[in-house]
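Only one chain is shown below, in structure tokens, and it's the form predicted alone.
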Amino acid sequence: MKTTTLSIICGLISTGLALAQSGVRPPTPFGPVPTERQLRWHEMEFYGFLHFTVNTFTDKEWGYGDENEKVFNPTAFDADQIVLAAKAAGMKGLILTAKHHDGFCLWPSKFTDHSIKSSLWKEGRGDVVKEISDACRRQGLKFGVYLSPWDRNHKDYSRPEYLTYYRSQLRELLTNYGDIFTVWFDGANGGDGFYGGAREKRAIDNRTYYDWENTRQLVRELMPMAVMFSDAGPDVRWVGNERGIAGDPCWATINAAGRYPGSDSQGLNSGERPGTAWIPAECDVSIRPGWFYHAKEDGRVKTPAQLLDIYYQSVGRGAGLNLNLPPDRRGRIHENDIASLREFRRILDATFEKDLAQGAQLTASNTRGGAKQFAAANVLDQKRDTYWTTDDGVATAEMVLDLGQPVTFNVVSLREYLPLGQRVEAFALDQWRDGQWVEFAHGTSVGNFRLIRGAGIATSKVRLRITQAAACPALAELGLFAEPAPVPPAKVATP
């Protein structure tokens, strides 16, 4: 299940030189298809975010804009720790809200004292975002920063000059920590604050104030790769709740007309068919009731059983998952919330770790020209670059799996070749039984990746049924996967 963009280039190479070869062509691209940044994106499938800034330290989700800088002075920060903490649960990067709605920047920004230089950690001479971004790097992980459009602090948030201060703090995040692979932009806008001492509500059209358009002109020019996040994309968009689940379906098109960061939510949790743009969903979700640390949550942490949940509701939906990992007040990622990703990860592994449908015999209804390269069998190569696909005109078609024996599963993974355009809209799993197919599973959306979790199903023999399609399938995978069996709690000695 592993691949990178490299080899999605590397594949449209090869296949160029197979048409040479063979004169059959490819399908023509369906509907909006994804950029290369967008690619790079979907391969990562789950990250996290780190909450952290003055609220860790005065208990507070929203701080207010006034809170003093000493506040801030975690007493055992360990980037490496927290980077770790990540890695192990299986996370492909981090984004850091690097300036949250209070104002307070977690890097010595030369354009304000409301930040990390004028705290009590390091003397005023810390900065949480280079230790953080040279920890992912260290550890081979991805770097994204969070910068807060409202700022509570600043005195002159809804004025015009505000923009110039904002861009100017983009533009150091942008230039000063190495590659960004994602920029998230908040959709929380206006309202009461500090202002630089006015204490007032201020209200800002969310819909001109920011002028999006040259902001997100300032990322493309600075950080070309990186991908933008917020109610409108342009990249990637909110899934439109914070519980990190995707609807079923969730197309990765949208209709980008009218949107912007803040907007009006209909239409992001399921995505739009057949859509103007394709502008993914990611869900975001925190490990506890919160986003920032509060020690009276510490018993209120997700379960491995609850993440899984969710992972397959996120990922398993064609979507990424952001999980929120919240810094504690020592600036560590507290260790109940390690317990609970750590076994987390290991079902997830264990399940994953053995496909059962390799070594089957694949026959398909139909495959295109008869090519080689476009044959049943690369749905179990493990790449993303190879496909399955059929003729033009043939919108319903079928593969068989005879795995040769009675195998147990109850997971079943599939992946549309992505660079084509999401294609299948419709979709139906059989099983061979008592000498007739009968079906236990059937869905809509494909996109990225797509996972069907039930009950266990004994079987010889697996038939996918493509039942509706936009133009001809091109699937990338599919897979067979069983859940390890529920470890049982330890037991407690008695006296």
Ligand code: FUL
The other form holds:
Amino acid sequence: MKTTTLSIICGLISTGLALAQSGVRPPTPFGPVPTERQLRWHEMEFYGFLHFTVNTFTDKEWGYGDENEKVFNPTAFDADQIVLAAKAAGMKGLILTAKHHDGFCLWPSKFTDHSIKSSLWKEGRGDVVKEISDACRRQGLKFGVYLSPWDRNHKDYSRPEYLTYYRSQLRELLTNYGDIFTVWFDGANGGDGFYGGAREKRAIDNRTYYDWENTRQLVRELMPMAVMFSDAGPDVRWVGNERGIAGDPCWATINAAGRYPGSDSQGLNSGERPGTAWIPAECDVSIRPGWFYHAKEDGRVKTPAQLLDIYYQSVGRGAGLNLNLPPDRRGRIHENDIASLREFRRILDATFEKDLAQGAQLTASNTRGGAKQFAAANVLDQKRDTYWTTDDGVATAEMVLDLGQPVTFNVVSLREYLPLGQRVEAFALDQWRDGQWVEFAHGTSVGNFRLIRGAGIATSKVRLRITQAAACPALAELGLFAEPAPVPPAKVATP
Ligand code: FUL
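The form predicted in complex with beta-L-fucopyranose is what I need now, so please give it after the form predicted alone.
Below is the whole assembly, all chains and molecules, this chain first.
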């Protein structure tokens, strides 16, 4: 059964259940809504990239395509060490560059010798795609693939024959390595390359050459629940920069017409309202300046504070965060990267382990049909699939959290109930101070997640005001958290 049909049926069932419970109909969805596969992706929020290929050994970012396969020879490759580093950081999945622009394949593809089987590593019998995907499964992470459309090695690149090659490789990756959660389509194309020895510049028309429609169909057929990423979706869009920063606002919707991988990045950072399609943003960024490992960047790993800023500006703006960890020449994640990730995770855990809003008394200005099932209390049950909503036609609404005693927090979280679309367009937060309400934050888009991080607030009551909504708001979660102060770096002994 098609996923769209499935989600319509699920929608009808949940509407039926809702009606049966209270006799009050849930709101009608507003605008484009996510598919089942996109909802699963939204739940991941944070996952990683692994950029690893001949470039790791030649110290390049873009290989020309003429690299000798023998240069690929990690000295102590350890898939579990790589996957455990990602898991300890809180990542829910990993996407491997099965083939980057240089055309070298990290798996023994039947369709080329320009692969790991011509390398010295494991005497040509290794398979990095298999080892990483197996390790992901062992550790409970999802696995995804990056298969560069631009191939600077292949003799037929720019001709129709190359598409057959590209799709045959995609078929290998989507049939031999278990479940794949995402297929990552890159839009880059620099023109020149080795191209089977031609060593020339080959121009293609990004809009037409790749015939994306048929490639997408192949992915849907082989891996129906995989989300496809590109500048243009169709399931997840690029955020428009490689710094990992989503716009504010960052709408999950966009006008999809005329977009293709490699098209300009207009509108990608903030999305578009109301938009013609639900294509949420993914923020991709590397933990180091480059995507591939370079020893000279060992001292330039992003600090825990920088990683936290990225997290709040990506996941905290409703986007996904895809953080790149480049394996080194040993085939492991470098100690400096691990140290930074460890402190980043420690602070996130310390922040989110205790939701200070739990136990608050809630009152709302309006509850849909007065039904318990749509009551404000749903925002505190820590479930994405229950929500507070109001009667139709209500575009502004508020809820008050009475905390019973003064509580100190510096992070507020909000989450909309996504199956009803992105409805909230503006909100404000107030604290109760000296006998009156005083605003301490305001914002626009919420969507999958919104984190508001600021100075510490100490108050016994918090008010959320939805100040603008395209349709009656449907809020799934609200939380209050205290981010600890950073641990000062260890003192260096003075002589
Ligand atoms: C870009 C590529 O050119 C980079 O090498 C890297 O893979 C990045 C994630 O996408 O378009």
